[in-house]
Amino acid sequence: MRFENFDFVRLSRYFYMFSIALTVAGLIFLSVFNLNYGVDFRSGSNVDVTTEKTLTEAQLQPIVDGLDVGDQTTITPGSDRINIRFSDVLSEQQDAALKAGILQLDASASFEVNTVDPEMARELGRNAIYAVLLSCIGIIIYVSIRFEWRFAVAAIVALLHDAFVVVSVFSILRLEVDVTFIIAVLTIIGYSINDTIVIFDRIRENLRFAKIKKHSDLVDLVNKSVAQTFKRSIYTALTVLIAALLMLMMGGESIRMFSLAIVIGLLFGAYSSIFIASPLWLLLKGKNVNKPKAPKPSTSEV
């Protein structure tokens, strides 16, 4: 399939208004609901237990009444795994008499328990908004300084718009965030940039040798640049996502909110890079062209 002819320009007018919508979805469900914080971002224990025989719910259940540490706690069974979520910090006593209570119902159980108290739980959420922050900042600097300040501010808005929007679905699914998520969160800010980088050094080379005299032929170099990287986009986008699903659907439970976050985000990716990215720079850049020049002052009143 050959797009030489395509117009993404006029395509990228429908996917801005999907965007806005999907941006305007996501606050209201933050707003409202806000995220399912995991154990990193708020103090409590976790326990993961590895079984041979399969546990219900029901065995567990009294169990952990037993323990008596708040209404607040989950547990997520499956065949040979089970996530049990406190909203308390598990004391010495309880780590026991929970392990020995599961241990009668599977001797050959083991166990991976994580405990974050409150303060670490703010430290790591400060540190987790200064590393999104941070990378930004350093993005907003490398691409003013390869580029300029319009190339920067669009990739920017596309980057913003990837990371929120893998915020929003989390949040719209009520999917546990934890700090697997904030690595995914860079990953994805990291391969979006990569991919906007490659369209937007096609853009300047063709700007170099083209003759823009009006808004079209402004409009003509984005779609030809966008189509002379589409396939390298589309191929680079399938060929990681192969990989991501993959460890998705093999990688087990520990990983399973990184690699969805990381779907979701090589797919928004993509989609950002050739429909939000490249026309917000065309938007910025066409309010120069047909822009009449100022005259020059006379030299004869002086």
Given for the second form:
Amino acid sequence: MRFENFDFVRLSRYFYMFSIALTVAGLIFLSVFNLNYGVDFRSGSNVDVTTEKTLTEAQLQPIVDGLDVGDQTTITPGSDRINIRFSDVLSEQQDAALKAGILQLDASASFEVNTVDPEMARELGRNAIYAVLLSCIGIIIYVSIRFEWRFAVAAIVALLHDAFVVVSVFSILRLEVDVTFIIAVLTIIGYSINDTIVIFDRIRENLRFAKIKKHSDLVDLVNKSVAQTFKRSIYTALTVLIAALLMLMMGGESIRMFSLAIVIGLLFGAYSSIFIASPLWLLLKGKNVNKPKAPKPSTSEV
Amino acid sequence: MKRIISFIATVLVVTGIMIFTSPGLVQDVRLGLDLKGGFEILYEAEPLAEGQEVTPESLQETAKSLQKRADAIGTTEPEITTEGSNRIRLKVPGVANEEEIRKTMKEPANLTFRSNDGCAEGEEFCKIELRGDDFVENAASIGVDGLNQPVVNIQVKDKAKFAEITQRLLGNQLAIYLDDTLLSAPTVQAVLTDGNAMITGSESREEAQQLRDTVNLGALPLKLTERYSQSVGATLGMESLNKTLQAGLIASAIILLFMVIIYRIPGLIASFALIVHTWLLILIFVLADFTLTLPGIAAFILGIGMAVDANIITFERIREEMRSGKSISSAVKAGGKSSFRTIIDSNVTTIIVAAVMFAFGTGSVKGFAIVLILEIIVSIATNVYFSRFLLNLLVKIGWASKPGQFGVKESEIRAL
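So the form predicted on its own is up there; where is the form predicted together with the partner chain?
The next block holds the full complex; its first chain is the one shown before.
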């Protein structure tokens, strides 16, 4: 496959629309339904039980009722794994009583219990947001120094887009968000910026030898740069995707949501680097070319 | 000839070291609670008395007391660290009797002697005269009083202080509290100058023994409340570890195969560099005594995918140079040079993200960030320098002299 004459910039207008639509959908879902916060952010106790026998909800309900922890409890049974969520924090006695009760049903049961109190939960969420904002500032500074501010702005838009898409997908699918999700989003930001910079680096390099007379020269330059790095983008996304997909399929329950977030983020990271970041840079840069334009207006305005 | 020898020697020696050390290294990796089971509690520390503040010293002191308790119970490798200005994190790996330990750790050993001195009307024992850390550690013992009732004797560190208190409160009550439970409120009969205090009121000898043990656990200078806890059963941890490792091995095998198919000889070198990369990371983990957690393993596996990137960027660049008609040796040279800046720029930005994660994260987030940063640094060493060193040797030896060996078709090469 060769992409030498492929017009990425022209295509990007459709991808802008797609991304904007996705962002709006995400915003609506987030504002209406918010995220399905896990115990890390919502406070309460989360109990995961791995069993050999298959336990039913009917078997578990009496044990949970016996704990006297309020009625905000959900039991999600699986074939060999049960999840019980308490909106209240389990006390040590309740914790012990629950374990004892389940151990009576299946002596081989193994537990994972997470408890967070509301204040800690809020703090975790706050720190996550700070982390995202601060990394953006760091990246803006570095990219502005090494490249120019337009690259920094385009890169930040692309990476925020990627992070937001993952958050939106989790909101739309009602998937549970916990601390590992934050790690996943930050990883995606790291990957997305990495991917974008490789393409930007090529644009910068090509700019050095290019004679830009009119806007279409810039369009050609961006298309050429994306084409030159296209194989690398695909191969790298593919290798990381292999790792993430295998973790998703085989990696065990505890990191399933993490792997899923990574998989979604990877796909959008590669996509945004090619179809969002570079055309966006062109949009910012394009206004700087003061030469008269060709009779037919160029394709970059969206 | 010299180059052939140095190439073969490098590969053999590195492989030999890896084969020889790997089994031991893998065993020495310290596993996190999520992988081997155990529990973790984050305590928030508050001052025992109102109006006081949690100082770094008192926080350290409390952590030390907790450590002593954990050691006394006989847990293996308990990890107790202070965090921020008022938090203590306790990690106890692989234990069966979690509840017992949890209870003992928090055991109310906030022993205080309180008086009515200066209290408002109707308010009982509002002034704390002595607190846990005023007593000599491990000095509590059981005795009997004149009526043959069991009592607990404890020693006060500062005799003069105790003398002053008993002098001031002569004829008044000095109440003894364990946490907020009133144990006894004897009236001070005499000025005590020998620093010995006596707690009466135990119903039985067993009760007195229990009280002695509690006091001897070492009074905590601060009051602790559990803010976050996580406990993982040992089987569950094992299962996560095995599954994730399995996924990692298969993923690595596919990635290595992919590299060899696409890039042929350079791909082979990249695969070797990637194995060295993983081995080096494990080595650093063991040497620095880092704890490997589940997100850590995830970072490892993802890192392999991302480390491949450095090789892909370089090889794609070399191929481009070859297609433009350059000779193999100058293509390798030019490709390596122009890809280097790209690799550095893209990795520095990722390091920035990881550094922020480290600064803002707690627990597992921090662990993940460390792995990511190390990964990038090791990746540059192995997948840029080491990989290039081997490729250059091969090219100079003449073992990689045809475009086909780089996965480039002759027909793609343009004339200069």
